[in-house]
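First, one chain by itself: the form predicted alone, in structure tokens.
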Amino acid sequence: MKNAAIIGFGCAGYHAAKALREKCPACDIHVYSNTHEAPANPMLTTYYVAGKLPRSGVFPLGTKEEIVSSLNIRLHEDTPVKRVLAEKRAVVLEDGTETVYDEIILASGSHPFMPPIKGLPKRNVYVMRTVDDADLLLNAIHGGISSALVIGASWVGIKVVEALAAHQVPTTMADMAPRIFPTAILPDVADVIHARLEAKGISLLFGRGIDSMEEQEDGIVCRFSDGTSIKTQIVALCLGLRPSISYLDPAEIKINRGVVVDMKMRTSVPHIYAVGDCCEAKEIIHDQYVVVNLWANAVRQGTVAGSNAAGGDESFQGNFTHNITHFLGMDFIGIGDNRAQGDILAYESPSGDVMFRAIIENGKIACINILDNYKISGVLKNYMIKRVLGSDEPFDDKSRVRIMEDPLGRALVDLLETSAASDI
């Protein structure tokens, strides 16, 4: 009987186990988790803090007991993996226990980046990734907070700002970048969001990095690279994620920023796969390998790896960076690479409440920004994937009907299909 190990019990690990069990009903599947919780959706933690979801709502795949029963897996909870010996295909635990497996799927996810900030306090500084992180922040809020500083104008950062605003906590957002969502947004779209945030009472400090912190009796003084400083009661660091792969030896398995995989989710070592936030897979716009920290990405990669570990032959089509986020009454969609150079397609609804921007680079859509219209994100993403892969086909009938029901309607269809037919 084939035995398999899955390192990590998040979204990617769950879907790897699910596909593996479907393809191999008799497989002995061991799942190693460093928590006692069911798989959580990290982006839902801020909804829990804001009071929009109960704690149980952060676990969309079911309870731990339901998952273990339905997938018939052996879950090793609260059991961090010390080392994976890739050449031996062995999993080594903290107590020295070493087990060899036929197949190993690395699904260990990512963790918040913690920069070496001078004077960083040990108290009243928070990150947001796990349910435990959310519990800590919520407990602090319930204890009473007079002010907060969120460092990092990221997707997580703005959701933490929203959660704090839901509890009427005066909040400042700061970032070294000149604008919010620096890896996705175009400048004129950012300007609109900045104005709206400030109108809601959110203070913004962009274009300056954090230099040092000093814990004082009544708060934390944060000093920035331009010489300015502010005092706040708590700080939330939302400065991005790093793959959690310290248990791997780069001399044994190919690692760049994450574990490098091919389109079958195979690593450089036979019978070892990597999925989700811990791996680098093909990014189809620029044909390079990157980490894409998205739930849907983890679902598909986990499914491909689980199927192939059971003897299947599935492929991952590749992905590109895209995010859809709702915050403080606004919706922003960023698809593709905002560093792209080319012609800009622009549209604003007659009422002025919807913005659309696209960059056409080398005849292909390289970037899309949409403000305040989330309903057509899936249609646009699928259309963009086809365009990037070389298709010049117009919207299919189903997509056309859906998009024509939207306020962008005919204007957006004409913009995109005209650019597809041109020699741009």
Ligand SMILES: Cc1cc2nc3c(=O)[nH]c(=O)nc-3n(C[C@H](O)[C@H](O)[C@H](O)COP(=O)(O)OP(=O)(O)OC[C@H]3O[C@@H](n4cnc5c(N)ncnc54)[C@H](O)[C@@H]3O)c2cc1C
Given for the second form:
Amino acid sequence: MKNAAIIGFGCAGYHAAKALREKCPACDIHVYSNTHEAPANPMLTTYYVAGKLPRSGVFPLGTKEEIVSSLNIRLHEDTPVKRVLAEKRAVVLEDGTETVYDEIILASGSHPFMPPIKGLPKRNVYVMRTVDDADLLLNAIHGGISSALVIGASWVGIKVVEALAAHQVPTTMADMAPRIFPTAILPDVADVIHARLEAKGISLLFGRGIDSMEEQEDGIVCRFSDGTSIKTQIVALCLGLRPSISYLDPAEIKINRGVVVDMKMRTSVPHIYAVGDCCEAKEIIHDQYVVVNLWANAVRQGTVAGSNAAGGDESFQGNFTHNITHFLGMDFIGIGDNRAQGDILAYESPSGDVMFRAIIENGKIACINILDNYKISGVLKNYMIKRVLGSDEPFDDKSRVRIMEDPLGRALVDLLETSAASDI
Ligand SMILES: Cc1cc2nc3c(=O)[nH]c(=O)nc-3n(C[C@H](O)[C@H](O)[C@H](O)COP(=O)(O)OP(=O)(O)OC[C@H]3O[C@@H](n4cnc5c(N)ncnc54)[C@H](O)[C@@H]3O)c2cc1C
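Can you give me the structure for the form predicted together with the ligand, which would complement the form predicted alone we have just seen?
Everything in the complex follows now, all chains and molecules, and the chain you saw is the first one.
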């Protein structure tokens, strides 16, 4: 390989460049970025808005200059890729420049979904993904906001609620789903979180979709499908993400919801790879390929593609959705998929401040909810991955010590040992 192009300079693009450089000290690596910033961690944007991090803290991988120098890459900043001609392996820019590469890695991430809402105003409507999005919301907050409506009770939505609460902005969260974190949470855990949010002054409107919006002189009226409405000064739309792949032609390269890849991160076109939020990754609980937006996936997939593009033979073993979310003084850990069918194991700490739920599907843990104990979630997740991938091995010694040190962990061992789920 003489040269390679990476499209996108986020987490996945950075790790692809790093792996490429490690395997190929002499090749030309061109990175195309539609911003002029260093790779950002999107999950830190809300901490910046909340005032818990300086703006520079959103760029954990280093400054642009440090990265360009240490990886010896050619960074084309503020240079969005307009088209990739897959058959020719050519990258086309807005000015029509066309460059052919030996290898191309697509790492263009995703962007917030903007639904076609009737009357959606052009002003005072925010999303949260990039540092620019965070700047815009923070500017609005500094300008003074009397009320906010966050639409979407998602992982992103709750972090935006928290950031607004940090500035004492009266906030309502709405979703057409009946509860927060609709794809991860079990109903009784949600009930506890809802009660705590309401006690902190957050208003909740669940079970109703947005029907239309109307901009008025003193705010935005949002009308819901059940006929109710509220007036708010700003709206934050946190309704999920869509892969940023408009520069690809689905007639040339296979795309479902994201770019389709195999475990080597290869697309349907030889010498073109896709990584991070723009591709469909392997989800191992239900053995399917879906878009799983996780930082850890972007790290591993970028590394695999970078290495393979340079002649390596690495694989991405797959993952499943898991989130450890700290918000408004609580921690919710959701691992796996709450649509799993099976017996539910339940545990409450004697003091009532820690909850644990697990769904056991076909003898394996398919979904875990933990409220207010994040310490053992990593160990449990790794254990789940092994089991889902077919290992019958119990916890290793280190993990067992970690689990047994924790009061919740000890209770879980008792619980799991009496269920069909475990041979701990
Ligand atoms: C608020 C929030 C909270 C989150 N919380 C968590 C969490 O708790 N845990 C977790 O694991 N994950 C979390 N995530 C998800 C995680 O941040 C992403 O999965 C991860 O950052 C994806 O990295 P990426 O490199 O694929 O995409 P990105 O970081 O989006 O990088 C893609 C880059 O490509 C650029 N680009 C796009 N199109 C083009 C083009 N045509 N030409 C050139 N450049 C282009 C984009 O501007 C961007 O800079 C969160 C995300 C958000 C927004």
